[in-house]
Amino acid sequence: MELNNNTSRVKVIASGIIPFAFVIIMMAYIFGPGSDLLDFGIPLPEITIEKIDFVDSEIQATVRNTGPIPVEVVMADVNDRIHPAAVEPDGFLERYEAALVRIPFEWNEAEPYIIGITVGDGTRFEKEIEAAAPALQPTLDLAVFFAIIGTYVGIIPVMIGLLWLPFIKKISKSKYHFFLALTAGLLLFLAFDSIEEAIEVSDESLAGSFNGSLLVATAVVLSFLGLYYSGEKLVQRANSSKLAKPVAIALMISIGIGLHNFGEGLAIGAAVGMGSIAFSTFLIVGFALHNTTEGIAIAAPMSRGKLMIGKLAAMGMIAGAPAIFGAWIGGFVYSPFTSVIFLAIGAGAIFQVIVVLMKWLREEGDRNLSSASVASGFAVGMLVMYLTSILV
């Protein structure tokens, strides 16, 4: 009997492995002996100029080979005028390999420049900079500056929003549903905002071979699934532990908002570093007002539990402090690829929180999510976020 069981198990394993082996053989043939059959044209070189830094009397361009064949960087120009340049570590780039092109040039701050890079076959690639700005150097003063900006944009607005908690605790059930739906509306806007920013960064700075839109979609779905699984486990544990369910949901909201604010910090740091936007008091005020509503999103689920000031403060930090880390990374070591990934993860996390909130509203008695309080709360949430976003 045991022998028959072992035999059937081997058959099941073999039936699963054999098709997989044929797939490997097929792919090996396509990229090996059969590759000539698929060669319908000449592969073209492609490089991406990922970043331009203006340092002292030099322009530094970070370039990456994003085409199907190896390339050699042979020439650099500024505003269509050829200039001598050094390439580090060397000009020969395999696929996805990066190099630093250093062009000695007396550039002027706030002036526009077009940086051109030419490869071995004569193909020229260029990147336009609207206004030159000195590259940021990692100093203590600048790190403190970014920390202050992140605090203004992330921590303080969220803490102010949490002050709505005593008011929400005293309202009726229908009004409470309104605020839960308001939370979902606020978060849905943030998720769309994150996706839009991720696609914008991928279109402007990411090579086409990375399939930016599909990269965003993949990261959103994977982060949603991963966090949804983790969130369900957290809520299940909350039902049988000292961690109350409202606290567990508020914690998930804080994490989702934190990832979004991390993306905002990246955008702020990168914008300061590249000098691509006017970084002013108006911008800080706009972000701060926009993010105040995030505190309401955390306060709404917490209003049905005991007032726990320590936990509220901790969640405010979880939601707001990532803006500081984002500003540091965006300002000092900006990378378009990581920016796209983090913004997409933030969107996936927020979608997961929205699903949890909708389930909670159904458990609270609004089975069809069609009451006036839910519909109006959702609409007002999105409208508030849109109106405050206009200020940014």
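The shown structure was predicted, so the numbers you read here are calculated from the model rather than taken from an experiment. Rigid core here is just the name for the largest C-alpha set that superposes within 1.5 Å across the two forms. Numbering follows the first chain given and starts at 1. What changes on going to the form predicted in complex with the partner chain:
With the core superposed, I13 shows a C-alpha displacement of at least 2 Å between the two forms. Here I25 counts as shifted, since its C-alpha moves by at least 2 Å between the two forms after the core is aligned.
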Contents of the next structure:
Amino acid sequence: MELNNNTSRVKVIASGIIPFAFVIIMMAYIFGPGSDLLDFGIPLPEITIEKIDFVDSEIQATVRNTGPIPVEVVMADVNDRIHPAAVEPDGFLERYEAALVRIPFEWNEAEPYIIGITVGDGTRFEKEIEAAAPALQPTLDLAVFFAIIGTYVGIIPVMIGLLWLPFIKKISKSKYHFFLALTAGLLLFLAFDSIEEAIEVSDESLAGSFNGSLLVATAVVLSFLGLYYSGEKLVQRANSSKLAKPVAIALMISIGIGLHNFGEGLAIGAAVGMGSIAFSTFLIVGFALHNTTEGIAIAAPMSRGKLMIGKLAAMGMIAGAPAIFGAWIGGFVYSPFTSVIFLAIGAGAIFQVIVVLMKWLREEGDRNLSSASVASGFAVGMLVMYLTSILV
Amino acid sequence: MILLVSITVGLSLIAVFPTISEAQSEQKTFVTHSGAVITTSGDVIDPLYTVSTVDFDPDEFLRNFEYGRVSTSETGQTIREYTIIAEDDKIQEISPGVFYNVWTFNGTVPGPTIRATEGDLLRIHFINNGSKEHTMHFHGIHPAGMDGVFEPVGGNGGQFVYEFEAGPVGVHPYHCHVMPLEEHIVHGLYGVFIVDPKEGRAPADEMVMVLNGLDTDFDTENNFYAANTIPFYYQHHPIQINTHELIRVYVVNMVEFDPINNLHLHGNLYKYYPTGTDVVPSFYTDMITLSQTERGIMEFEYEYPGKYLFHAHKVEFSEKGWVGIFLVQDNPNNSQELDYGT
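Mind giving me the form predicted in complex with the partner chain, seeing as the form predicted on its own was just shown?
Let's see the whole complex now, leading with the same chain.
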């Protein structure tokens, strides 16, 4: 009997391994040495200049090898004029390795510059900066400044939005559904907005080899799945504990919005960091107006529970405060890769919140999503966001 | 959730701090154009200051003239025979760290400077060891069949003998004339052909400067400019000349893509003989402008020792390599010169 058991186990293992072995043989045949089955042509070197910093008497370019083969950075130029420079830690870059190219140069504020980097086979890559501005130094003053901006953009608008809570509490069920759907509409707009922003950043500053759009898609889906899973867990726990379901949902909405606001903070910080003063002002005003509607999103599900000022304020903080962290990171350690990732995660988080909201709406609304209040709420939500986005 | 956060944090750390890797403790310093001193633990990338490892030696090319294998015909005419081999597969380091596929006559860009006296019979045994068709087209006067245009020489060992009388007097370019012409020229298939007058020119310290450019990324714009191929070379290795000694420079502009090039000399002026066909100088100037394949002879003497720049006053070119220095030293033969008066 035991022998039998053993042989059957061996059989199971063997039947699992044999196809796997064939996979390995197949891969060896396709990719292995001496195989000429796959010929993708001549691999070309490629680097991406991710970031340019203007510091005291120096221009610093962060370059990354984003091509299929190792490259060596051998020359730097400013406006197509060759200049001696230093590469740290060294000029030889493996795939995806980055280096800092320091070009001593007496640059002039507000003037445009094109920074060029040449690699070993003579190919030159360049990045244009519209107006040189001194790189931000992480001083306490600036950190405080970013914190204040983050508060104005993130916390205060969300808190203002929360003030709609008493109003939402007093309205009828169908009007309440309208507001829930409105929330979903608002959020959906924000999700698209985040994705658009992420793709824009990846197009501008991220190398093609990162597959910008696919990176965004992957991060969106992964964050959606991760948050959906943990959100369900949270709701389950909420059911068994004192935490009411509306609170759990509002909490998830807060987290989703928080991630989104983190992305907004990044955008503001990066814009200030890059010296685009007009653009950063535009972002600050726009986000601040936008974000009052986020308060409604949190308030709507909460309105059916008891009024809990403390919890509500905490959720306002969860949703709003990340804008401050975002501004810090965006301003002091901006990287296009992190921006894309955070924006995409934010979008995924929002999609998760929308799904949860829709589920809840369906349960609340007698398993019906096609009511006039839901449809109109959704539409109005999108429209409101679209109009505020035009206004600013 | 924790997993998600840690992945996010991990990814962002990688992206935010891209330069974290094995730190090198060795510090290097270098001085920039403007005199600033930079200290770095990384690599210094500098076409000027790093030790040049280039395998084409512009110093050697500068004063090298090929007179060929000389014999005399039955009629008493001097015959000069040359063997020129074209190749198009050489990867050469043309600036520190920059490797580029040059096409060469006798292994160098520019090819050898062919020099003869007016009326000499030139016999050039051309062998094409490249993979493409190549020819040699000489500027000057010669029969149609020797023009290197309608007689393409096949690659992998194709041969042709160019035979013609040297003339007219002056400095001329020669280059491959196979289409697409621009490609063949910018890759390096050119050289200088000097025809001396029968009576000769005054004794001088003679040198050849081919003004050229290299388009290393094939965007029909030059990435580098130079006198004699290697950017910044003569700034790194000044050309040593003597005071009160006649300097004669044969200048040939072989720059492609840009409509003009020029040459400005510091602290001095030169007599300029366009194309070198006349024995009377046309200009006394410190600045000439040259279109493609325009060329001429410059003659000058320095009175004061020291370092003097020469460069394209189209400053873009000089800041991409076409710049050099004459290091003028007191002439050791100055005492002899004093004897002239006695």
